[in-house]
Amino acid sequence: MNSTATTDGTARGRFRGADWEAQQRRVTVTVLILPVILMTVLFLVPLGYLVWLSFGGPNGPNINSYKQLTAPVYLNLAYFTLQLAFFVTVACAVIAYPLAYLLANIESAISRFMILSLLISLSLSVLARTYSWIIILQRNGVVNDILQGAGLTSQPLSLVYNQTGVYIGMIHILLPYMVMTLYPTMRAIDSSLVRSALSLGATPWTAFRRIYFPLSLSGLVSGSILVFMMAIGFFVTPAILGGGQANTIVMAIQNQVQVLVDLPLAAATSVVLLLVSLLILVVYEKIAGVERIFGKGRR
């Protein structure tokens, strides 16, 4: 081998160091082989096939399916989906902010219980929770019973199988994600900054507006991106609670596959949605950094 390495002690040490590094790199690559192969075969290949199919598949590259997507019906669906996702996101942000503030700043048994409840509700079946909204909101359901019993309404309100039901159900399911994204950001805010603002004569409102809110903004933005992204791709809740009154783009895709049996069209719609979600992911990475989701920011 290397003659200097055998005679010179320091060179030998350096050689062993390089050897150790190479071994470490080999271990890293070995560890990553299985997950990367799995992801490639079972994630990249299906999506790649989808892209190929959307351009006509075996019938040569063409953009016929994409042309079909410019029909008013699809533009309306896309518009409704974005509108739904936007309002759900805003509602979640406004509703979740005070709760996250409470959890991050008022330490008590109640707030610990609230955090545990939120964590448990995040793991509960979406299907089961959506189903229970039907029972709560239907014409002879709990809410209508209470409203009529209290004499607030004379006849049952239609709260489900329409857009109202979809908004209630989606806000209910996505709200905990917003709270749990805001919470760590707010925990990390140094409370002495707020205290000094107050001691320098700022009113609580000014201290909140000028100090606390700007510091919490990064959590609010990343939570909003997360909720918006989930809302766009949400299928179960709008499909069940919408009753045909709240059709989103993912429901159109299901229709294209199972009713129209137009796979190239379904593929083209999926590819557009795929690009939108990847774009949002890139924006998220630029603004917040994906490490945040991986727990790097939590320390």
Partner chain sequence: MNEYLLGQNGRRILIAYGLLLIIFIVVPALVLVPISIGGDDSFVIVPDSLSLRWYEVLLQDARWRNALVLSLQLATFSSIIATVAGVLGAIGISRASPGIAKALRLFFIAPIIVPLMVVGVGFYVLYARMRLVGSFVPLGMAHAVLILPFVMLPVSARLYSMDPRLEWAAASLGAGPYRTMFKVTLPLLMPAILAGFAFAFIFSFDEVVVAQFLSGPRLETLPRRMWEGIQMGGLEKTITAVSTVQLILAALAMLLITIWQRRAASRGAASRRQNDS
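Taking the form predicted together with the partner chain as the starting point, write out the structure of the form predicted on its own.
This part shows the chain on its own.
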């Protein structure tokens, strides 16, 4: 009698468990339907059309557009774009790391004001911020006035409408993204770990190198990837501050669409840029150990 009741109870429990799992699967599928539809309509379909267009589109399958991209002019543009993105990322990392460290470890009204300023800067128009650098860097601008007033230069420097202006403008615009990526990572680091290392005889440099920096590396890598990917696709700042002296591959795509009216070539350039970005992202993860930091390192 008791064994029969126990068996029935176990069977009912299994049935309820199976019913709950079935309901959970239905809820999961229902919740995922809308994101999957949106992803398909807004991303996969346009991407598929872009790939189809790059291989000739209505003119039939061919690789003529990809052959055109082997021309020296496009190879030089691609090289400069990657170089620009790399140096901007390095500069942002070098500037942002000590700044984020101070913001994360110093509690004061000044640090809170700086964080608020960074958040506000992210909401400002990139176009307006770019044009403001023309006023600052022009030959009779603030920077040249200060340099000449201090006797550091005898004549105005050419700081705008060239590659120098592009680097300055892009670093200024992308720096807050690096800082705001590093800041929460550094805030989450337990300061007692560094104090313990110091109390055990480690020098400040050793404590930083062996404890603090490895713990902050995930934020540094994430910020570097974010800044690098944004820098590759930047258009407004190089177009305005470059003055035609700092053309990037994105500007070439605009020229292909508006001037050459060669949509297959523009599509092919876009596809190659996407593939190069994905390849660099994979290589970056392998070198920096992102998989270890975010995956196996936390198991």
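Fair warning: this is a prediction, and the values are worked out from it, not measured in the lab. Only the largest set of C-alpha atoms that superpose within 1.5 Å between the two forms is called the rigid core. Residue numbers count along the first chain shown, from 1.
Undergrad: Give the C-alpha shift of residue 47 between the two forms, in Å, after superposing the two forms on their rigid core.
TA: C-alpha displacement of residue 47 between the two forms: 2.7 Å.
Undergrad: Would you mind giving the Cα movement of residue 27 between the two forms in Å, after fitting on the rigid core?
TA: With the rigid core fitted, the alpha carbon of residue 27 is displaced 6.5 Å between the two forms.
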